There are 6 protein chains.
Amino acid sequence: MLSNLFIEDIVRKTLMEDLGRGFDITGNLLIPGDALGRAVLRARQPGVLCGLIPALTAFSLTDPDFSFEVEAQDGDIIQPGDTIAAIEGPARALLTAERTALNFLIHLSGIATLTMAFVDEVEGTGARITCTRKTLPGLRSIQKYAVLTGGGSNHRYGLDDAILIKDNHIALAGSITDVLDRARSGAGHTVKIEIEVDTLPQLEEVLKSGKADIVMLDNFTLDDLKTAVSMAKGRIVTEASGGVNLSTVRGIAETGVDYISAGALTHSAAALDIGLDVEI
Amino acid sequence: MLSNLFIEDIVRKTLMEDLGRGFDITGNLLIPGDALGRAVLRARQPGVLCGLIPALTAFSLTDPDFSFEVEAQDGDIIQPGDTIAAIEGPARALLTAERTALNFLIHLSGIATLTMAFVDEVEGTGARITCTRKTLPGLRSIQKYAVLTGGGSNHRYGLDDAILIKDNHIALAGSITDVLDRARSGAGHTVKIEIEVDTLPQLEEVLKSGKADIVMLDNFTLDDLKTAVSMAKGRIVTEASGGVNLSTVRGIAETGVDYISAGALTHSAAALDIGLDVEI
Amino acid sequence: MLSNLFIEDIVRKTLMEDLGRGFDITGNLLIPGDALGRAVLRARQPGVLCGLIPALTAFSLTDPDFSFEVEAQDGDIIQPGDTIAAIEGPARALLTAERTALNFLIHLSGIATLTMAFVDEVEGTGARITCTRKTLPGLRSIQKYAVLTGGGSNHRYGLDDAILIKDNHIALAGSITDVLDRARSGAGHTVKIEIEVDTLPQLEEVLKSGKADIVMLDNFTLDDLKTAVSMAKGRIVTEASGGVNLSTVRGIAETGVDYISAGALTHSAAALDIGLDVEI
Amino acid sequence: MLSNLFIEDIVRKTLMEDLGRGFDITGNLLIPGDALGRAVLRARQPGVLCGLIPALTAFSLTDPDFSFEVEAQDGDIIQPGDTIAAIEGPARALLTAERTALNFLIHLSGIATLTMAFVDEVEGTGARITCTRKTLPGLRSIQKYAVLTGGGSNHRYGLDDAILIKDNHIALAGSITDVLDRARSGAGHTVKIEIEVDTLPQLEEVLKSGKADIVMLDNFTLDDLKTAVSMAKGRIVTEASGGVNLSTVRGIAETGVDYISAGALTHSAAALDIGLDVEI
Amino acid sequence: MLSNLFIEDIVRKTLMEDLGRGFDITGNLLIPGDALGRAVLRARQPGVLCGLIPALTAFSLTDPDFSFEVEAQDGDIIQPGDTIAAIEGPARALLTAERTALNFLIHLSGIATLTMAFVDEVEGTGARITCTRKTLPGLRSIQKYAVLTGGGSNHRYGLDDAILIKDNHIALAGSITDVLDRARSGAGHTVKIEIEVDTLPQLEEVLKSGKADIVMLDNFTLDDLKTAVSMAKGRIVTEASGGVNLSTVRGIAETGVDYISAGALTHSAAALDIGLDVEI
Amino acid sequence: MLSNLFIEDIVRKTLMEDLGRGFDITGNLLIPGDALGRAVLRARQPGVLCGLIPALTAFSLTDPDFSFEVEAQDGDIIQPGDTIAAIEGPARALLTAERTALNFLIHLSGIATLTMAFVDEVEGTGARITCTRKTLPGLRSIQKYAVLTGGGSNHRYGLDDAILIKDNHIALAGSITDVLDRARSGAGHTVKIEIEVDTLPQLEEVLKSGKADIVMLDNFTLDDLKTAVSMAKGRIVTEASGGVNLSTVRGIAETGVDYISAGALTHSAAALDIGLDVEI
């Protein structure tokens, strides 16, 4: 769902990163310019597919003469051995683009797969899994797309599209009530306001102010989370953060929070093994 | 050891990614323009520090008026609670740059830490741990730097700086002897040639040709690796690849191979937890 | 409040646009390289100052040896003859950067001044004046900053930071209820949802759904606006749009709407006359 | 008449400005990926059409699958209700590109329309209307193209393509005769020299020197303009500047000057109302 | 006389070209990070110095801690052994930037030196030596600057800053008179018109039209050039082109033409030998 | 053999350099938008063709509606009058792109031709001609490609892809043995190590160390070169540098060195005359 303009830009830069001074020395010396090839993208691990468009774009930007038979879509569950897509075209370009294509695919599918593991873990609780700004340099948009693909929800995209008031902001402005007043009167009407709290009395002050849209309950115990949820219900959206992992997330979800945010989705997802089997 | 020109470029782009349309809406509304702040980068997990320069650059590019007291260097082992650096300057810029600084630091330290785990695992065997081209889009140079920082060695940087002949290249050019002939006569004298083999007879052909500098022994059994090493010793550099993880790497190293390459170093390293404690 | 990184980038590009192949042919031939100069930015028309930072940045990027005495700030009301800032430095660079500096200043001050005219017009009604996405190519962030400077409020920054459902979106998805259901379940929790309606029954359906944060009342008559406001009060934020100009805006504001959006602020603001008096 | 390379570059950047992190959140959630749409660009105000190519480029860069039926060309006089072009293609891309397309069209048509108003005003006098460097950041080339489209003539494009000696340059080099000597001997043979004068004696000195191609008569009274024209006739091209608006331009033109330059054409043109009627 | 903005941009890109993935592998391994060094730029061949600013910029962009003692300026005649500048700073950065600095210096000094050879050759004739658009990709501005430095004059900078009508343009528009009519009525008043002619009758037609500023006499014999000059004198600027080299240029100049253009200045200048003697 | 991505990028930038503010003023005024043209790229001097792909890309980027009949390939020997390729398409774009296309072609063919002159000179000796990092700013990759096309071999591409230890590096690290130790233990296994020596005893130390792959024999006499070659034979690759030109290269080659490097190939190659004959 990212714009083609955006995807072509990042894939082009990534191809250039691999090409360095602009050429594939091995392919140039060994692969005849007119040789054709066919290859199959194939899953080697179970998981959620993500990144097919950038992967195919890596081939078509390297040479416009590729054709594709696509057999799976982003968001599909894939099993080892499953064919994702078949790729036909110039053999030299096929080998030149292979690594870039796979690097997008294994990273994004890794994120989508990890996200779905969190989502599955909280099934039935009503809690939504969401990401953070703990993303890798330059990869925020595609990583957040992978979180969506895995069934997660997206938190704000950066410093400019939503207000998130943290403890340090509060420390500089006097009180929760003050910062919320200033944020609400300064924010545009299309901007939501979230505020982080560490204690139940802070939550109480947020609720009393009535000027926040979302409250982030940071590093709360499960008991405090439950209390917080009962205080907040119907008055503000709740988001739990801190200490979220696959072992803890179910317990957190069962407290009734609306959202659970986890930095690990984007900063610590392992790659999903996907390969390209070349049939030259 | 990356050039400042390179680091400033990638950090600037990453800051802009977080700033989006160009501003920190929360900081603008809540932090007085003349407030000063002090913060400390602090380890929260044991590991290998990496990425301090890009992290500090994130602050100084946001505002030139920062000063730093640096207490640890890239490559240092850090323990939970260790102070890495103290940062003083404009409070608004401090909060604006915080996430970008940490995103570099936790990712690169994660890679360096994982690399050192592999390096420690093979201690005393003489084998070197090396990375691959399985890097994340746009991050190859900084990821490879993190591998060095963790005690690893760097494989080629891309398609243009060394020749790596894979099975698919061979399939198109007739025989190992042929491809090596063509590669050697076409390659510049500053370029090394590596060739991937899957079997001992292939290794035999490579050794007979005498035209490769390095042989990649892909997915060999430990027994075959041992045989390969004894065949290759003194004639060619050996690199084992495939199925390399923290459980298997010691066994592989004990076969006597010179290098062991692992994609996981760069595509699957979890972040190392490092935080910024703001003392405003 | 735009980041220095952002401002330096746009000012640098604008200087390069004026320099073309990279030089000021007149200055090079006529102004001695070591001549110094002093100049004063001076208002020639009453209005709201905006754009001082990019204007001064134009000088300092052209030559680092400038010093400034700043006597007015963005947002200040300026009168003909008022000194805005004095600029001292290399005479050649002073003349090279002059036009770029003024082009930022007269355009942004023009927008801020027009915005304040709208804001003054609705004084006491409680209505807020807001901008739109009808901005000039490449200038959205600085134009929206000028709207803020003039006392206005900012609407969404683009296609990605808030949902705005227009009649065409509805036409494709079946009903207001349907599109709001889909938008709410798909949107992240930090994203607000606005929907455009053309009639009171549509507003009724929006209110019944309860899933929109803001309703845009497009081209409503004043009577219908009043009815809409009474229906919406306390349930949803209201925004009037269409046919908004300095003659009509007071009447619209008096209907009680929360926001009034006007494309003219950014697509049709005349420049405010500000000059640079050089005292070489 | 701008190169496609140039137009694609600026339109791509403008689309990315609107897309922000790379996606149209509303379209993604509500418009089916395979829905097709048809829309008509339609005039809502009388004026001169300008910017059709960048407008259509906004659609085709967003998705290559658009087709266009073009019914008017840049430079055509359009009346409210006139169809400019019909656009058919993917509905989601249609709505994504709509605002960018219109932002080019309404701004450039606004400039062309204002230019034609000036041109019409001076009809029959022989005077040509020309623009200045008082353009908006990043928009100089397209704004100057719009001036041409409206029947105006272009002044120099920047600091590097013609010499324009202003009072400040003269103040630093001693005398009109001196600066013209230095400019003529230093300028390439393809470069024209223009000099600004404020008084008739200065004009006399310029004429005596014989080294300028054009003289800018800045803020002259109508009487002085007439005198200047009779002095200059056949010896130098004359350009009147200062205090030029739709009320004054006829009087200025009737003095017989060759060119009249007006910054308002590019810094203060109001948008021309043009809409996109979607027939999905 | 190129803007610092322009020079820093091209030098930065050239350093990055040499750094590739961002590091100097040799310097990193061998030069201590805190070692200081001193080096002297020294002429090894007689010629005209050009490019000192980009050369020094290469060092200061690599590391801000350099200091320079400059002993010669662009345009100075240098002799083998002459010191151009002394450079002191970090030893590692000194060696990293060395090649980039020298590559600018030897190329630009080569062009300036060749230009001066042409200029010297025509001394006393009144003819000016000028360049063409036959420049190397990406280097037009700095190459044209080197021509100026060597005592030459600059022709137009590109397709947009002057009109040059060639035979092919004429072939498509009917007649010299026609194309000149169309060019003159379409061109802005700051734009000069040059037209290429191959024969004396064509020149006659150009003169009769009276609408060209410059005539390019292409591949004329010396006799025809003389005739052309006597026809053109006082009516139009003359420029001889074709077959211009160091052996022919004097004869051409003695025909009395105003300008002689030579592509060789920028497409075939040999480098001037300049070295960096490091005194670490 | 450079990637299309790389070629399109450099050609696009070079076209934009020529277009400046984005248009071809002459073509716009004189060539009808719908006129078609045909032209032939034709050799005017004997040499080696190089740069055909970027040349044709200049046309197709200017307008997609060109077709080409290619009659020669990069590396072919061309004679005056030979047709290289015929080009058909829009006449205006043909003239707009002409100069950019030729600028690539004449420069790269000039380098290829000069390289072949060196290669021919050493025929039968077994020595290979190789280039250096003495390339022109921004042109390294295409210049090195031209060296290959002329039959030469490529030296390292920059500071990051091979180690080249020069006298200055040695001066800072103590001894040849030390620097080679440090380089070998720090270098990745895909990186070759070359070291420059000025004397035979230094060569002796290099050979004894056994850790360099290549030795650069800098400014050796022919006698010393012969001695060096006999010492080095079978133990290390030898490269002669310094004082290499068409008069000296045969003698150097006959000493038996493996490689001879010449900066002149890329910093001092004269353009090869190739023209575009337009048949409109």
Given for the second form:
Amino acid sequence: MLSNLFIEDIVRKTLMEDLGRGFDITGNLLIPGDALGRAVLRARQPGVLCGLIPALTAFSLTDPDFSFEVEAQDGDIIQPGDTIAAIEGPARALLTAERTALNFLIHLSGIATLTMAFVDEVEGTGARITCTRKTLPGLRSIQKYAVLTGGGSNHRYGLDDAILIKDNHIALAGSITDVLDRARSGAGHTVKIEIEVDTLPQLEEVLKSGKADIVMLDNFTLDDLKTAVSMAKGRIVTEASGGVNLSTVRGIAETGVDYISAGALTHSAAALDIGLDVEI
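Having seen the form predicted together with a further copy of the same chain, can you show the form predicted on its own?
A lone chain is what you will see next.
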């Protein structure tokens, strides 16, 4: 799980975005300042729960006098009607934090749920599902956490933690051999080098170089993926990308690739329906 300090920073920014000039005009006009309230977070759709800590943090940052009764944890499979948590405290703050809390829950649970669906599709093949950098600005860390919660793996976090040579790098910097020579000579001994290829001849050049740790096989046909895996066997880690969805991922996995990266995990996951019901 991410550091609480990190989560607080993200949640604080989203609350400030919602509060605008610093107050909830509707709640201030309608709810007495000393009123207390109780509400329950409930699942309305089956899926994988994720984002509970950011959600509860939204309430506690809005007012420190909340108490929580937590009945589910991130990673749990939830069903319609399941109680996730009960929240009790100042009524105004309860409604002020409601949308921010739900936004985190429904979005992150949606990512975790979709990830688990991908993971289930490739079960038994040995392939691992991984996300990409196709994330919402400012939310990458928690979106990648949601992928982990759903059973997936994380690709590189950003531009600074691994070398990933794409086709545009090669176009601007030279041949595959040239860029791999340059990358290997400048990379620290703990830094992995991955390179993207579009064709089998490009893969052969990568293998001949011997200076990459991982090869990304981008938009290969299934037949070419099988050939690529055979060529790379024991020499380099293979990753398939491009056109990956729930209807294609099984076939891709059965070619024998080590990893399958799917941007859809974070950029196209549907929100999981979770509601906040006030109890009077």
